[in-house]
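The chain below stands alone and is given in structure tokens; this is the form predicted alone.
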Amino acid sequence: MTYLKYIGKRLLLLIPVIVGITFVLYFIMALSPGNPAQLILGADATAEQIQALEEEMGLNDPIIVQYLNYMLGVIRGDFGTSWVSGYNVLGEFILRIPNTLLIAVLATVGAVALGIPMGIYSAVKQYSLFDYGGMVVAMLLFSVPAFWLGIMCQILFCLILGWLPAAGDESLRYFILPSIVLGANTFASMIRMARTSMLDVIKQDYIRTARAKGAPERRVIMRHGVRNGLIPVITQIGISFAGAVGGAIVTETIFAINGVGMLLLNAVKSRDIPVVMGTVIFVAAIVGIINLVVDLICAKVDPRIDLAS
């Protein structure tokens, strides 16, 4: 019963977050310098045909009542089509939503599977030359930017080895690349929050007293350590998955897949309100809902922590 009342208080916390986050987005959009209407008309429309086309848009409303019918619409559903296209933006994100969590998802996976095991091993191996060379690639990774990272890939992997696709979401090979250079980051921030938060526990009373008792150094580790060191570790995945998800545009533009990051991306050149304001919301529900998730496994981990405070 605890675990449902935190769902749900958490699931109703979202909405003024929703709301917050879209109120801001789409008074910003609205005053943006452009016209819609004279970019889906292009440059040859008349006066009256733009007139015409704002009023059926109600563009001559006020901002506020504009932003007001709009999430009425949401409420029932509604999201809206396309300006620019007019696809439906619930279709059109049902489309594109399996791209951007199929990256993010193969980018966490193999940046957890390589970086917690790196960083456990780096604080268990302080100041070791394997230490060392974590740190170093863990400051290398985090300072590269993505779109160069992706292009050196490209050239490297792409045009000199040949050994994958250069662009495209044809299959599964097309999404390695875009996953490597996407969870590339994250891999950095497994390796350093893994590394401190087990040299924080490894400094603790009850390890000391562990190996006293005369546990193999394997045991004290695996059952005492790293358990105890996952909380932070697990927030830190949480975090950087729904960064994944909601920051995949950068990726996507230079490997040329059709993700909600392209979507969004396109619609901001256009000022498609709609699509932007439609992309937006399911974002900000799915990362809500991630952050939800991952305070569930951290309740489940440690017993120490209380949903109902």
Given for the second form:
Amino acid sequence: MTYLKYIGKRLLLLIPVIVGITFVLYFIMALSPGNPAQLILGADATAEQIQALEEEMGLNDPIIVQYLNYMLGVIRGDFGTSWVSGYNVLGEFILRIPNTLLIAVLATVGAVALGIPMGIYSAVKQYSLFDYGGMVVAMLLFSVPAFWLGIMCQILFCLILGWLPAAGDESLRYFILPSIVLGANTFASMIRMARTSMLDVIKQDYIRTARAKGAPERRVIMRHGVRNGLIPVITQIGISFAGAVGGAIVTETIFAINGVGMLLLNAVKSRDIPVVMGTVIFVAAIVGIINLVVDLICAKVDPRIDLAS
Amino acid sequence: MKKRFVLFLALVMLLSLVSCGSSPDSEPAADNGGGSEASGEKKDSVILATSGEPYLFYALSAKGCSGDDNLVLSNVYDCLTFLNDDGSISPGLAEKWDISEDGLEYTFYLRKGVKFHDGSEMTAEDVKFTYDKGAEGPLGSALFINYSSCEILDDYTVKITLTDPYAAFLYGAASRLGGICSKAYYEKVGDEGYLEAPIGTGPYKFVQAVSGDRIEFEAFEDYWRGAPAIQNVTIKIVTDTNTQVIGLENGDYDVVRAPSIETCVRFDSNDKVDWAYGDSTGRITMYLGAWGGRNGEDKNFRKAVQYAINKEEINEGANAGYATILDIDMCPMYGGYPSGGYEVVEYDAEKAKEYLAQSSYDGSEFDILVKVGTTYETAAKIIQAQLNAVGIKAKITAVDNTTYSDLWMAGNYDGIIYDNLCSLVDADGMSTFFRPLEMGYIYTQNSQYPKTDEIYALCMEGRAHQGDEREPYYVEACNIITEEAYLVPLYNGLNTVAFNAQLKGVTAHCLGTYNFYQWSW
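Show the form predicted together with the partner chain, please, because up to now only the form predicted alone has appeared in this conversation.
The complete assembly is shown below, putting the previous chain first.
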């Protein structure tokens, strides 16, 4: 019951967050250079045509009125249509979210599955060759920009080795490279987080107690160490996953994946306000929900976290 | 204990490596993509990668359509006249046509037995429907200029009447608005239905479009020129140009639209990829700001700029020398392009310095407006160096599309490098920057050239005459522009295409579109 209450409260809290985001965003979009009516009609438009279209689109109203009109539509479930393509914004988003979620999940799962064990082992074997090697790899992947890694992967795995398709989103094979590129950063931060966190935990008194009572080393690490060391790592996983859902723009562009990042990028470029707004609202909601899930997991793992308060 | 843990880790890493590699089943797929016929199976599909997404596949609705849509429209629809790669006109759905002496009446004789994708026959009714509706729509005033009416003489003959003579009308007929639509189908489904499931008489049937991803086509067996060789064509939307190139080299794509010329030149050393290029219908021109408060208000200053620019050097730097240099603000392929008699300004740094000395130039910055990340930006940098060399301090404002268009509309530049792409392959296109204020075009409101009225009047005379008679007017208009140094024509725009070397028949069309039916493996 406390859980349900807590979830309800958190979901309600999402509403003011989204309203705040949309408010700021709408103003920034409205104030940025470029007249949407003129962009739609092209250079060859007369002043009269532009005025007529501005009137039709409601661009002559004060920004606050435009914003309120837009939000009224949103409350009714009407996210409008793209100014560029004329397609329904909700439909556009639903078409693309599976691709984005798929790479985000693959990237995060892969990074977690590899990164956490490596981090834990590095901590257990501090100052060993594996530890130093792991740290170098982590630093490298952490600092390499995605666009560079992406192009290098394409050249190596596609052009030279010929193992994988270079771009597209037709089948699961197409998602392997993008997931690696998107997950590289998360992988690096997993190693580092898991290692640091474990090093902290290993020095704690209760670990010494566990060893003193004669528990085997494996049990000490896996049961007493890992469970306590994982909490900050879980939070980090949530942040990385949320980031992957909202901002895989570079990866999606390089690998020509028809995802949310590409949709957002193209919409911003062409000042397509309905698409930008709609996408940001959905992404904000998804990120909010992910954060909620992460908090719930943390509470499950660590009984000391009290959701009720 | 420790050993087991290490073993576990090693296993995890090994597993992940294997799953990443997954080589056994990937090899045949890579072969397929390469378009090779090693397996004995003949490939009959093509994937074309492009960055600009076409959205509207029917030109007659109130939404109109844009240049990018041409890629779809020119393969789904046919026009009465057919625009060749080099900008010349040949018969399309009309086998032949007559033009009356006064240039007001065009009689088109239609091909018989031409079928729409739904199996119905194309007749004069459909032509009249297309022209009447197209002329009223948003593109009518730009592409069906001076259109008055269409009269059906019999099932296969129509007479189109103009309000005033317009020499470029045949180009309008071949434009994206001229694709003949089915009247009966329209009456059944309306504008919305037509946009969703367009049909024409063209070589390819529209199958489906997935927004942001791809557009699919299927060959039309009953096409009047004969069934196309390629069965399925897919247009893939790939915004990143590097990805397009890697995808082409990897065999994921068969054709890449408009790669940069540096990329193309690099393909010369790759025997799996070919490329082609051709002149576009666009002029790359630097228009000078000759109005209020600008340095360019002073004619001597404009002359100095005009003489300071070395076009050969720009072409070499921006286009590896592949483009055609322009002497006047018209592409040589335009109908009505004068055969001679116009003034040409050659690069002359000494003369530029002389003019500059006579001008009132105060050493302030000459602001060149250009779209960021384009080859035109490279051109702008070369121009900057050339202007600096004669003593004009130049600065480049390289900005995104929207800011570019904002600054342009405001007349807020000293020189703007503009790609003047013309849908009509005609000398009439030169008039766009010299439209009088009364016509209401936004970009003319803050950037009126002092001799606009005179130049525009000459262009209108050029419109009203036919054949060689047009030339003297254009010569005179160009000479005024050159004498006043309102602009510096740089080079003819370049269209490029790169493709799998086994694909035959791929050429660069002047409008940046392709005729899929000419392709074969």
